[in-house]
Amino acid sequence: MLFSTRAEYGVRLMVELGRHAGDQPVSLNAVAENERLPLSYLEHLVAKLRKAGLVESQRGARGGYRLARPADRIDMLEVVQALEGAITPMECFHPEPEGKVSCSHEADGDHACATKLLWTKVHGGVAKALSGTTLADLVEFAGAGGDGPPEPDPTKAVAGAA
């Protein structure tokens, strides 16, 4: 599964805003310069993030953008879905609002789709990884220089651990 540059650049934008949490609003020009990203693309992304209630804007000479809530209360599933829409590993795969999976192949016949179990597991794994990662985690990782994956938090349960 590939995410587009919307997700990559949007997450980088959010991390940059997270680095300045509590400070004055950050201009998109500053983010574009610091992250070496195209300003016009960031303008498009920040509009989606603002609509999703993840960032706030402030007009004026000292205007810019800031997080709408603390970084530890923003998970990456929210961010990616705001930028990419529903996360689906296959075109035929559609998560319904209740978290169940509907497959367009099942609608055509009376038997289950042979690959539904696989794509359900893929979707669940991606969603779990994104929802289990907060913006604060990424800000902290970036502040540490990004020298490899973060150490696991022993207070959090690990899937498959006995």
Contents of the next structure:
There are 2 protein chains.
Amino acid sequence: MLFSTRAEYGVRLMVELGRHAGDQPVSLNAVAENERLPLSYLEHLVAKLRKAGLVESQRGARGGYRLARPADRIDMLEVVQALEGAITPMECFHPEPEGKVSCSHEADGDHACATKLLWTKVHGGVAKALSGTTLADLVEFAGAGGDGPPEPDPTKAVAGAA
Amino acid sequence: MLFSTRAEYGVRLMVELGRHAGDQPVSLNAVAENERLPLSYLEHLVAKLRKAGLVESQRGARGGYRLARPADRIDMLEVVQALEGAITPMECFHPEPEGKVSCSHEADGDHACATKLLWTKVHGGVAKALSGTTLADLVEFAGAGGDGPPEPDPTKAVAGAA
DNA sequence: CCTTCTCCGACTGATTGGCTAGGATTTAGT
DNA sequence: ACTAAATCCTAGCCAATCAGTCGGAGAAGG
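Output the structure of the form predicted in complex with the DNA; the preceding block shows the form predicted alone.
Entire complex below, previous chain first.
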């Protein structure tokens, strides 16, 4: 399992907010009911999203949450990172400012850490997949599958693209 | 953390075996010392690799492990899958025979699972990164980048007897 | 002032990750 | 035949994380 339910629930929450763009804020309760997710757990998740500056909150009655930016300017790398923490393939993997990567074992001596090449590739693949997707993409995808007529399944094309 | 140390240790183990291709089998003890990893933990990992048909074992004194195939015909997707189990981005994510993907929530009704698109992309990215890399690539990388030449010196580690 | 809602921290039960222990079995060398 | 060096197998342990609950303190609208 690459990610935990935090990412899953959190992304679904974001999509739900994205569907009500421009409207009044959406209460967590509404989201929980729509998505059949535990309210009190969502509270924790939305807190992370808020601290990351991805959603804004309005307290009090008729309050709730809304996106801090238009959905097409929110890329999913940000979202998933906010929910799951820094996404690294491995414990020893430390991405550095200038795109380089350091590895904890390298000090051990014998030879370069053989896995560095592999984890760098994996990290790149995930980062590309996430940052190449905006929340708007997901909202549109969800909308198409739900209210509107069925469209050709985009997941098939991507899955075969390896 | 995308992967656990199982993948890390297991891959390093495989690389170590790949460095001694054609030679006598390498004992786990030697690998453990070279890589400074706990022997008894490696035993569990190598068992998975053996069951997956990636390494062969020779029991008894002077026994050990060797690759079941040449390193350039072992792709890392197989290796990581053997170690970590099926690699899916999310609990609800079930890759199906024909490249399609099913999602547990889809039965829930309201609308298509919005996250499916995202996880499919992520899965594709990881799979591509892993299956596009062979063990030989890592062996070469480790040899080239290391401060020591990839010169095989198996006598040193095992040199207790005779 | 009461209801709705966000916010916050503490707590919990189950699972997983990383690792150790102990032994059974197989084989090479003497 | 004996012994040392290995693989193999099962069981269990401890700490951390996951997924979620609970109770309550604020803030805002009616």
